[in-house]
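Okay, so here's just one chain, in structure tokens, the form predicted on its own.
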Amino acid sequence: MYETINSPFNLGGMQLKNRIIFAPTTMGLPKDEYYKKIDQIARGGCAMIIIGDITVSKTLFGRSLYSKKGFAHYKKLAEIAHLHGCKICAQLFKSDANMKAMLKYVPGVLTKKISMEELRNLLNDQVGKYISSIPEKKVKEITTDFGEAAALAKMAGFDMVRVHGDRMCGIFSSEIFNCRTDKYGGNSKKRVRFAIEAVASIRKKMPDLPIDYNLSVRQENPHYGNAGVLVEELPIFIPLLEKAGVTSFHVTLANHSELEDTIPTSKHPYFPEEGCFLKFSDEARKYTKLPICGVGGLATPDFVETQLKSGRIDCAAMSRQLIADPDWVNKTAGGHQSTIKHCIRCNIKCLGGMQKHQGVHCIYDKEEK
């Protein structure tokens, strides 16, 4: 039972023990609690964990691969994953936040007068002007940083890197935000240049390293997502990204709108169903033969098995479900699927916890205390 879920798969030259991947998740937890959570998820049987929020540049904010403490942190995560036969992927990104503008909001965040969602909206209002003001020389330095960061990630023990197709890549890709008039702005081929240079920088530095690309798709009629690309632009973006060195795609809804859209509840007006973003994977499939990882409220073994077995997607990424029950994979492999604690997509303690500066938790957690 669930033979496809639990079957090995070659993802860009890297062998996964099954088809389930933990999607990148900002946990907002204290260090030791975070390590414990990653250990639980790896021990639960998933094939790979994607660690998000890994900046490609040196920074004074948060952890960096370039600092001694930051490097040690990521090395520790790799060791935890590998201890359980789980691969680990570094999601590399460049923040699109204007840090100088952000400083004025710091007091409000620290005193919790400004919520994470409010901060997000304040920063999103400025990203277009910000990326349009970056000099060409600086843009090239940023894309080059992706290669340097990938090399450091490999040294820290990561098995794969993933280019975050949202954040700055997504802003440059989006005609909504990108108002540049140079070689990085204008038509689709120009707007994808930033992402292409980022991927090519990694491929040049690390010729054999698997590169996943988080392909963020913007939807119109009705409108959801602001960064990323339109479905109509996929025939241009996907071949160019492949040529640059991408070995697989992770397809999802573009960001920079309400978090409840990209992390939808079961009562969302447009994305209430399980597998709500798989239609974007269907569109991407038309233009590539590379592996595609799907995401979007995936939770039940029967549904996930059907999507994988049909070839609709090659791997399934989950976040909230593996937070609700880290043993999801082991339970499907051992015939104990009836004991799975299913995510009901309420967002009360996961997204809600982040928005309240309490960290990501789950309504099921209290049952374990």
Ligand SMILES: Cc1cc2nc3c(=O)[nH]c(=O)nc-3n(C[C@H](O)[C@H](O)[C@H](O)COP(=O)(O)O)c2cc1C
Given for the second form:
Amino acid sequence: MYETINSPFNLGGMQLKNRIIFAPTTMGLPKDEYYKKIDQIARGGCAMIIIGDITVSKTLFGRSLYSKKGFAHYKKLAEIAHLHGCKICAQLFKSDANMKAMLKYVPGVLTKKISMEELRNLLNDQVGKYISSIPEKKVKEITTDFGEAAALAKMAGFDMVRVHGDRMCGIFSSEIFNCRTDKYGGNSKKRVRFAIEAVASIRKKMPDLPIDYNLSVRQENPHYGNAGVLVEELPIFIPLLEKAGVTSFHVTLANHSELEDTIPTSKHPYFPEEGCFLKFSDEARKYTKLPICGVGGLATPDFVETQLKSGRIDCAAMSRQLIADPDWVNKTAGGHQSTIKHCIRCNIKCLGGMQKHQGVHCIYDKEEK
Ligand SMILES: Cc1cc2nc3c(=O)[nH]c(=O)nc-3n(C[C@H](O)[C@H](O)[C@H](O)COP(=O)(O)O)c2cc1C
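Output the form predicted together with the ligand next; the form predicted on its own has already been displayed.
What follows is the whole complex; the chain from before opens it.
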């Protein structure tokens, strides 16, 4: 039973013990609680954990690979994963928030006149203008930083890096936001340049490192996602990314709309079902032979096994299901699938917890207390 789920797989030159990957999930938990969660997930049998949103910049805000403290944190995460034979991948990103504009809103946030949700919308509104005004020289510096950060991630113990095709990459890719008139803006070939430079910078610095690309797809009719690329642009984006050095793709819906579109509940008007973003993986599959990891509401062993066995996807990434039950893989391998706590995609304590600054939890957590 579930032979494909539990079969090893070569992902861009790196051997995974099975096909299940923990999707990038920012948790907003205190440090020790976060380490405990990552330990539970690694111990539960998944083949790889992707650590979400690791900045490529030398920033004073949040954790960075460049600081002693930040580097030690990422090293610790790698050690935890490896202790359980689990690989670990660093999702490298560059923020698209205009920090200078953000300073203007600090008093409003501190006096609670502006909520974090409102701040997010205010910054999102300016993202196109901001991205379109960054000088070419600075853009080149940012894409070069991807290579620097990848080298540090490898030193910290990461087995793989992933270029976040959303955030700044996604904004450059999108004709909705990117209004540049230089070599980084205009047609699809020009809009993909930022992503290609980021990937090429990693490849130049780290010739053997597997590079996954988080391909963020925007949809029209009905419109979902604002950053990223249209399905029609995939035949241009995918071969160029591949040529630059990408070794696998992770396909999902593009961001910069409502968070509940990229992390949809089971009541979402358009993406309510299990495997809701796999139709985008199907589109990507037409243009590459590289491994493709699917994501989006994946939860039941039978459904996941069918998608993997048919070759529709090569690996299955899960965020909320492994938060609900970190032992999903071990239970599936050991014939205990009937005891799995199934994620019902309610978003109450995971995304909801994050939005309320209470950290990511699950409605099932209470049961264990
Ligand atoms: C609480 C939470 C935090 C997330 N943080 C990130 C993140 O930092 N970076 C990212 O690319 N995706 C993030 N995601 C999106 C997931 O990686 C995934 O694409 C999405 O949840 C759909 O998968 P699922 O149905 O298995 O949860 C997050 C999801 C959740 C629930």
